[in-house]
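As structure tokens, one chain now follows by itself in the form predicted on its own.
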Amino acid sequence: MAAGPAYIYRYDGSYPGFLCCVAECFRDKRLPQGVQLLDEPQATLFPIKEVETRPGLAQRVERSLPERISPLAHSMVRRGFLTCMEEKELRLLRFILLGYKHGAKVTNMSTHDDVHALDAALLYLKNEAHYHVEFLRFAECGGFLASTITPNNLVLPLIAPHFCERLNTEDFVIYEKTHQMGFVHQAGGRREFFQAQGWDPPKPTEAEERFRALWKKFYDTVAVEGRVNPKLRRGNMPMRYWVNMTEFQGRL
């Protein structure tokens, strides 16, 4: 990359918008100093460049990833965008440039700082998605099921297909507070992600309240007194998930 003024890119936070940042980097022939969201405060002395999201341009950049690097690298970039990795956009941008230079072997360059950071972030994403498949709890809200989760990574696109398959005859909504994203599923029809600054499900039905009480009673009953191991439980069931789990509600 050529030398020049260090810009801060600002974009809309979408994956196509990020891919347009990749294209802008090639146009500028230099790496940006940083990448920010459009709604972040402009607390910087570096010049700002707002990157417009252009779907056609984003598609061309995305096609180049499996063609010029590898399908695995393409998958790593797509999943990496869902992570809460520090300086996510800048690290992914450097990973892509490294891939354009070295090709498919970039995915094995684990000693490189950006590749190592991406590998660690993807492992964290995978584990957190697994935990949410295990610990997500639905509530009957009068005609549909509802659940709220608070992950660190954007796991909703990864776990939604699992619940669509397992609950294909049910209407349900999963709302992800951290990234203000939801997913709605209607049996035999609508499957759609949505953005919302907040979402409060309807009050649980009386039947739901009874089932909650029964579930808490079952959870307490199967515990073997004398073999309770709080440390082991926290290892297998991290405490930060408890706030959204039926068996712990009203007990924290």
Second form
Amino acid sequence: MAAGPAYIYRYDGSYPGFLCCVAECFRDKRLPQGVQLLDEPQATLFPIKEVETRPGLAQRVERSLPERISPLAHSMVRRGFLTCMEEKELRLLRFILLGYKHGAKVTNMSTHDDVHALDAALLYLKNEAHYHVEFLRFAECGGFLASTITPNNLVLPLIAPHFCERLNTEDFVIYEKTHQMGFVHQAGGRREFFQAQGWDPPKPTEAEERFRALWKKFYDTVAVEGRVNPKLRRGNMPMRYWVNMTEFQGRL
Amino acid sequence: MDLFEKLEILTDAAKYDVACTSSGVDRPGAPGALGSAVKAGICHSFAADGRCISLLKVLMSNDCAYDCTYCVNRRSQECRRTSFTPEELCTLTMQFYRRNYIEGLFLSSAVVRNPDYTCELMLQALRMLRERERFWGYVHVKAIPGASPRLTQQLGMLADRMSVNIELPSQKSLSLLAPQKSKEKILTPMRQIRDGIAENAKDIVKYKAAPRFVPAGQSTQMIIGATPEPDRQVLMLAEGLYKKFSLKRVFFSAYMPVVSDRALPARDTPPPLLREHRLYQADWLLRFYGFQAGEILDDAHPDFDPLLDPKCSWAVRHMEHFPVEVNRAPYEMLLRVPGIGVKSARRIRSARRQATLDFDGLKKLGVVLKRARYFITCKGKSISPLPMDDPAVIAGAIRERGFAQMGKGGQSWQGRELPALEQLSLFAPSREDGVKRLTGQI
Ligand code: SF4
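Got the form predicted on its own; any chance of the form predicted in complex with the partner chain too?
What follows is the entire complex, opening with the chain shown before.
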């Protein structure tokens, strides 16, 4: 690509915003030096470019992904945006450019640094989503079920459908503290994502306290004493998820 | 008695049952019903013993009329006795389920009064769950040997999986330790469930909405180490059960001495976990690697080798088949190479269609050569650091390190002291028995 100053892009952190960075990069005919969020502190020697989020432009870039690369690559970019991969935007940007160049082949180029990093990040995302299907806990707080989770990747969009299907008779809220994002489900009705700086569920009911205690009783009793195996337990259930689990409340 | 105490007693009495997975059936959610089921199963927690907690595993009752010697609930044992009411069990299941603590219910029971009465109790609870509460999650229920077929049939219409415990590996042990049970009493419901499943499969072909009978299939478990059967007999029995009863799984449970009796190992005998581990490895070979029980253990070798896994053990006894040429060996033979698992064998099969493989190529495919190198060639070349023809030397080289290091004094076999415990859990049903285990490299 042509020479010119290498910019630092700053954008609003949204997915359409990121797609506009892709378009910007195309116009610049050169990769940016880095991609930052608008609200990050500015501490850089490189020239800054603020990238405006324009829905129409974002849509055009989005459409080009399945058309010019492949539906799989498109889905990888979308999921990749949910990961906590380091320099996520820059990696995805380079992945997309690589895709424009090589077409559908790009998803198989797993020895390429960026493709490899994306594959690894997607695997982590998938595993972490699965951990949350397993270990997420709801608490009844006066009329609805509430759950708080603290994943590294933004798993909420991946796990919400599972709980909507399974708990279709329930009203529930899942709040993802790490990304300050939540999801509401009403039995047979509303389902939507929301953003909130913080969210505290109402106090648990008395019945709730009782079922928590019953669950702890079950959890403690079901282990076979002669086979206690802390390493195996940690291997199957990483300790970082314990903080939000009922059976460990007040015990860590 | 309050619900806490009941839950404690009836969980404690059920926890030695190992056949507890939520796998085998895909059932999408239904509007208006709570729950769904996923084929691979879902674990919701792991207990202090590292094993998966997927289902609320409890007994309906521990108030047993029978007197099986090895069991904590036997009539002659002094202990707290209690039963859940169907209502209590239903509430616990629903409330645990909606909080995402569990995938469903695993319901077993001691024999209250008689087998039919016990079945009726369990039926009441399951009907309440399925029909009144519209519970759509997973249910595993134990058939009660000796109950009338009509009741077993009804249980099967409400459950996803059913199991009958084979309990002990021989009729002789059964009559010695469980006098009120017999092989016939155990096999009758097993046969009935097998035939019920087959019958139901035909109905479903004819009529898609036909009600499902035990859609996740049947399993069983047996206790290892309470009685003196050699490993070979246990494995042959497992193989027979897979073939004759089309079981989904046979589980093995290392005997925990929970009662004192002259007919049983002493109270301080540690559970034979290594033996249990070897049985799961061998079970794997039966189900996914195309081995026959008679090949894994034969008259000359009726018990497992404590230092070698069963696949390695077979290989060093059959060096006449090795080395195999990776580029030409049939897939079935690749599977028999120590260190090459199902995943690696499949990768090799598809990669060699494109190009002839060398050792570098194998490494790129992710094939681990640590043990395999003694048994293979690539383009006619070997990278074995040893002469190929000495089984004893090869056996020494591929021993499981943790065990080999135990050396003389410490570890012994068949139940005294135990070697590095965490190594023994690889094949026990700790996570769900779905996809993850499939990649197990033996
Ligand atoms: S029937 Fe035998 S094994 Fe079952 S609970 Fe009663 S005593 Fe125990």
